[in-house]
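Just the one chain here, laid out as structure tokens, in the form predicted alone.
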Amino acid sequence: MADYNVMEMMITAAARNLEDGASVGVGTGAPCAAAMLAQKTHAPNLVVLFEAGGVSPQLPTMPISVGDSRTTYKALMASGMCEIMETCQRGMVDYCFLGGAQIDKFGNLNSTVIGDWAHPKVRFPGSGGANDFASFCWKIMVITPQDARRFVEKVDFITSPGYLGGPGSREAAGLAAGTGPFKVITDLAVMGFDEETKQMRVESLHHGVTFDQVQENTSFQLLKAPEIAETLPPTAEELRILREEVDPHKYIIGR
């Protein structure tokens, strides 16, 4: 088995969920690394969109921001934020990657405040384009470390909508049926969402991790998929591409 670290495991697991010919809205960091890895392995025709306007660039190296000139290198379009958000609104973006300080059992994300909104303990940067991505892209993916302070029973503020209060809530809020959280990829497991209850459930465990360990790092009761698999570790080729072509300076995988 090849040696790899937790970040490499998460990026690889995320990349495998992006199929050839799909479209994905990404930011910088691990989501961008996952999209680049997918492009260089099994999904050469993956269309990557950046919030600032880059559409389907041939990324030469890892960009440091969504407005980095590399996000439009040999791109199909160098547009703007309005065009990207309108593309999402028209239902033309399959996946997006999001993160936050808190996530709950329905996949709602908080990147706004901890505590009361008017008098918070901590104030975060807020939404940016995250709410638009979460509202209009078809499938939301999250890459995040797992601990009980982050995986909470109820987020203090819904910055980016998951399944809101459960089945039917997105549709009642005016969002398209069939959209919503898809995968949550952590340093312990890969989780999806139960089709009926819309609650988070464990689908695969990383090598050496037990379900109890995942539950101990979660403040709500996790569901279990009918069969919980072991997450396939990164292959030697995936690691080579990730380390030599995607992130040779280890900006992301070195964390």
Contents of the next structure:
Amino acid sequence: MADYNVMEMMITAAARNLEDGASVGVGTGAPCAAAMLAQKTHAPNLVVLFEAGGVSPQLPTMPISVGDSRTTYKALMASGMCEIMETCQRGMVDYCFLGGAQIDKFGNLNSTVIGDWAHPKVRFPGSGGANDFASFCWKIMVITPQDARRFVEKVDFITSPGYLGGPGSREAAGLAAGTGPFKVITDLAVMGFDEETKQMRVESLHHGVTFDQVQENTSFQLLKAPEIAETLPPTAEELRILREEVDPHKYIIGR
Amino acid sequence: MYKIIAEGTGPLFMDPDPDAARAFFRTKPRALAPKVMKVSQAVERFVHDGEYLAIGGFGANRIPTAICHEILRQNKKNLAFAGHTSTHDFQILAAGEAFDRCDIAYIIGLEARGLSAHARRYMESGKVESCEWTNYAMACRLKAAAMGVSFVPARNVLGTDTFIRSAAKIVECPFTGKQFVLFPALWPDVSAIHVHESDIYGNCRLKGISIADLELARASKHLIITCERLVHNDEIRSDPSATVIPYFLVDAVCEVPFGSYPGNMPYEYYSDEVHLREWLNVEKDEEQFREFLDKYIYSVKDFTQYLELCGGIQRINELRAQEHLIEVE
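Please supply the coordinates for the form predicted together with the partner chain, as a counterpart to the form predicted alone shown previously.
Zooming out: every chain and molecule, the one shown earlier first.
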């Protein structure tokens, strides 16, 4: 078996969820690496969109900012924020990648504050474009390390909507029907969401990881998919592309 | 009549009345007059204590750095700030504690580079009154203002605490019965945008992504342009399709070569990650940070002197090579 680290595992697992011909709104870091890997393997026609305006670049290196000039390198279009977000709002963007300081069992994300909003223990950047992507794109994916402080029963602040309070609550709030969290990819497992309860469930475990280990690193009760597989590890070819072409300076996979 | 379903509890810092805006825009000069001035003059004339300020670009990409520095040097205070796609610009203005009200979409962070320790301390200090939005929500507010109407509807923020802490309202659509959030128009008192080229009147061209700057230029009551270079009016007239901001929106034009430094300027130079990392590191110690600000901003005469302190033409050439992916020894 090829030797790889957890970041390489997470990026590969994320990349495999992006099918050829789909469209995805990405940020910097692991999501961007996942989109690049997908393009260089099974999804050459993946449409990559950056919130600041970049459309379908041929990324020469990892961007540092979702608005830097790498995001329009040999791109099809250099547009603006309304153009990108309204493409999402019209229903033409299949996936987005998000992160956050906290996530709950319904996939709600907090990137605003820890503690009380008016008197925060810790202030974070806020939504940025996260709430917009989470509201508009069909399927939300999250790449994040798994620990009990991050995977909480209730987030301190819902910055970006997951399934909110459970089944039907996105639609009741007025969000577009048929949208919501899709996969949560961590250093331990790949999780999805139970169709009926809209709660997070473990779908595959990375090599050598047990369900109990994932549960220990989660502050809410995880559900189990009917069958829990082992996450397919990165192939030698995926690792070669990731290391030589996607992130040769190891900005992301070196962590 | 719209039925209001829910209202955000956040403060609305600016009046969304389109007729108040029209009354102002009626008085804005239309004459094709030269507006070239120094950065210090532009800030003195158009940025006033207590007013609402917005900065163009995307954090550390195509930002009017010289204007942000000058706002600190002139000790502007009690501004309200549009924390929209802001990163290094926010970091500079927070360093000077220039604002005490903030519309928040994205603040404190510098994306993949990490969080600004000082900006975070400032936002946690209780000195800043704030209201939550998102990047698209703020773009909608500027779009509404640019349209000359008091709101724009959208389908984000619904169901979240981001909405509760905003000053938006949720209504039922009179056509479909579906719920929409309405974002109130935002007419900033003054904005600054950095572009590639402008003529002396303020007809502007830019390359690469426009972010929300086309909306911002049209929403702003006063607009300061900094440009990489001035071009002749004949050049503008030779290709009118390249003009993205017409002169009558503009109040001041300042020629500031490499003016987005240490940020990225598309097709010109890449961001100076060494200098930006130095900012982030030095902020952890308040005493060191004060010395740093004194060295790079407060004791500096103008942007040219700042560039020289940061390595001058030699450093800029390295960043130009990075931007164009040219391997140099």
